[in-house]
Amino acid sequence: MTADAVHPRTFGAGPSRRHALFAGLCLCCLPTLGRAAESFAIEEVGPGIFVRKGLIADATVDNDDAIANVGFIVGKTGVLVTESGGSLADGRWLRAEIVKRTDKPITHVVLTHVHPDHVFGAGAFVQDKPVFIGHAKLTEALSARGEFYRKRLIDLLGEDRTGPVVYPTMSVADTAEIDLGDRRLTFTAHGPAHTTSDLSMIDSGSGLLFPADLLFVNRIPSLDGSLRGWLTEIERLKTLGATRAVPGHGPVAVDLAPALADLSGYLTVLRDGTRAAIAKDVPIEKAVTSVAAEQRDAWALFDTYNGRNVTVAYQELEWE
């Protein structure tokens, strides 16, 4: 899949083709007018589990794309990085926080999906020679989009702060397990949902679920895979046995059931509203302004992403 193939629709008097192209690649992690970087702090959300809350913003020259929740787990035999950060600069910040807290080797880095705010920090950890863990579809997704994302970040941050595209060295097609000596991390590869390369993880020591961007809290979800698939994978997450989770965006840890209910509620409204618009022959350029509008007050950055979500949903559902 190439950048041009992601979002082929053009809208006449609506958004330009350039706008549609960039929207189709999910720029929740690329340049817009965002807020300046704030002071970050690492919180210990469970024994040996440290998480930094990302900014509820888009990438800017001031924040180094530090908008995702990132962190690490310290085990008996080594450290697993749960998310690498949104740029080389963000990854270096995270690595420095690890070194402050432990001298154990960084043995694993998880690349939870293709979006830049979750994978472009990986370059900061190459020197540690860890296992880079990703979904079986991630290499394909990075090959299609990685250089596009990297160039956009270079335009914003400069090459020295952006970092390289790092590919997984361990691929998960179904499930897999990593042993850190005193705790096990179990990985699940999900079907198309938020993206086509979503990977979740459960820590045996705490029972915490790390669903990455399969779970958004407070910040509006961004749809870049399959709406129907995401609703299916939410049901799958419920079967994994966790009661608490570290979302990809939002607080550092949340009760899982209500957070999934909020997410499912938005996605259901998006699905049903889009289907209704299609049934009434409402053109897509009008649907983007009306579908799910009642959800506006429930989600940060709603006006930035809901229209794009409607576009992706419309293209998926119009051929049902």
Second form
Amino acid sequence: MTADAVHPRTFGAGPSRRHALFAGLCLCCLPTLGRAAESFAIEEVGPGIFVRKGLIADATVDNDDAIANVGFIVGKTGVLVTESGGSLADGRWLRAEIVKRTDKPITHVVLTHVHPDHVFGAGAFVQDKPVFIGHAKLTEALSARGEFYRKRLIDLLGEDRTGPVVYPTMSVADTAEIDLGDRRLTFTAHGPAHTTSDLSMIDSGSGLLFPADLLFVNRIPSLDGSLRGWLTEIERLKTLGATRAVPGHGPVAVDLAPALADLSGYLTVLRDGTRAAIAKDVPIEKAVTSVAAEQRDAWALFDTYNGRNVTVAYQELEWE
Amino acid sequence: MTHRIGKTLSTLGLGVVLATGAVSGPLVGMAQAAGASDTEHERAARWQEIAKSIFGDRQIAQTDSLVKIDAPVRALDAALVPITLTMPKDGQIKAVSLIIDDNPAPYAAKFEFGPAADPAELKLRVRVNNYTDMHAVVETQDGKLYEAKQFVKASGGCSAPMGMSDEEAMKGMGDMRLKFAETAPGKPVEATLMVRHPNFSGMQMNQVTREYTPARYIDKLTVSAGDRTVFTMTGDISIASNPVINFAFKPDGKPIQVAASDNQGGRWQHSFNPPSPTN
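Compare with the form predicted alone: the form predicted in complex with its partner chain:
After this comes the whole thing, all chains and molecules, with the earlier chain placed first.
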């Protein structure tokens, strides 16, 4: 089932001056100091379903923001891109991998939510004139943040590798279905959870769920929508009938139930710990170091994101 | 660097629009922020200029005892940076100003204390747009000025999109809560004031029209215990949305009155019963 793996290639350059500028980022997580996006393997996780595992790292000058699990589904009538990539460069890499495997047209690209590691690959697919599918709230979220994200990414990767902000051409307010001839993709627009624009998808051909960043595995979830909402949407994901899923970050495919249990474990500790801090008048600057500390060993990048998650949760919960 | 300061310094006015956006979610770590590479000398020169525009030719002495700023060295969220101002000398402090040197409108807030205040500790949440020095300047009862500073790494806090529509952000505007910490009788009472208000900075883009949402921020906030003032805050766009202020006051059993106004004519008033003095 495994597609031809592309083995890691190391580009000769050692650590450069720009590495020093981004000190504090987790460069140790990178497999090479070369262009990481060119050193990934793609795995076939179901019939006609190909996924590349994103790096468990933040965007750096060397990794083209290739940190999300991106992929595509080859249907009878065309190809649907499940996640576009974290930059134009990452999207181009993905497109090249698609073209290597099929000559079917790329008819659909899913923009799963507003975050840069999930939308900036879209520019690589504009030439294919696909339907760009997004949550009904994605357009406004992108118009608020897209340009800012783009500037940040340009600072890191340069304009050529970053690409444009691409807006959805098909918006999903509740549910929607796409037919690829031999399989149907069913989309669900979720309430505020990881972000305010989370879109999940189920493939009828494999039964696989694509929850995007509604499901983080191993990598600490980042909260940018609503903590209570996310816990609600987890319950909804459980009712969609899938047993396996392709998470937004983490392994390319996992058993859904235990992965959701781990995620909701963290989010519940975050919620309860933050509520307890608020009730005891523990100020936000102290709460960020104490709440959910017991989850530290369970998640990669914990120190980068947990304090921020507490900050977001605190603001949501202090008005309860 | 003078162009950053604009001409609204001497009053707490609306700042100049400079940059766009702050980040949420992945991208947290990718900071190559404006102001990151300025030298110590450049920062000091900028502070001289700001101090002059706010305080004129008055001397400002350094202090490490009259006021202390605590802020995270690296902000987790540039749109919500928690600040603690500690002023341990009871009875000596008349007012404290917080200045975020490299924010578009640097003069973030001024608190003038009244007879019911215990200014020992004051907490508020601010936006930070650049790597910047932050200064707290206290005025003592004898009219002298003293300053303390702290360097903070953050970026994009003033222009951070709120992640919701303006209508949603304005829901419940003017609602307030006041929470009291448990206190021994006869001691000052610690209180947390929460105000629902988007405190639009004027640098956040409206998500639908793609135009900038006009600045709308709490410009005046007065807290009194009965007839005695606890403090009057003059605020600006650097205060984070849904302002939360922790302060302490000397209770006399009378209700706590909070009056707030914003720069667009919004006015709100709430009254809260303090904890019973026998507790």
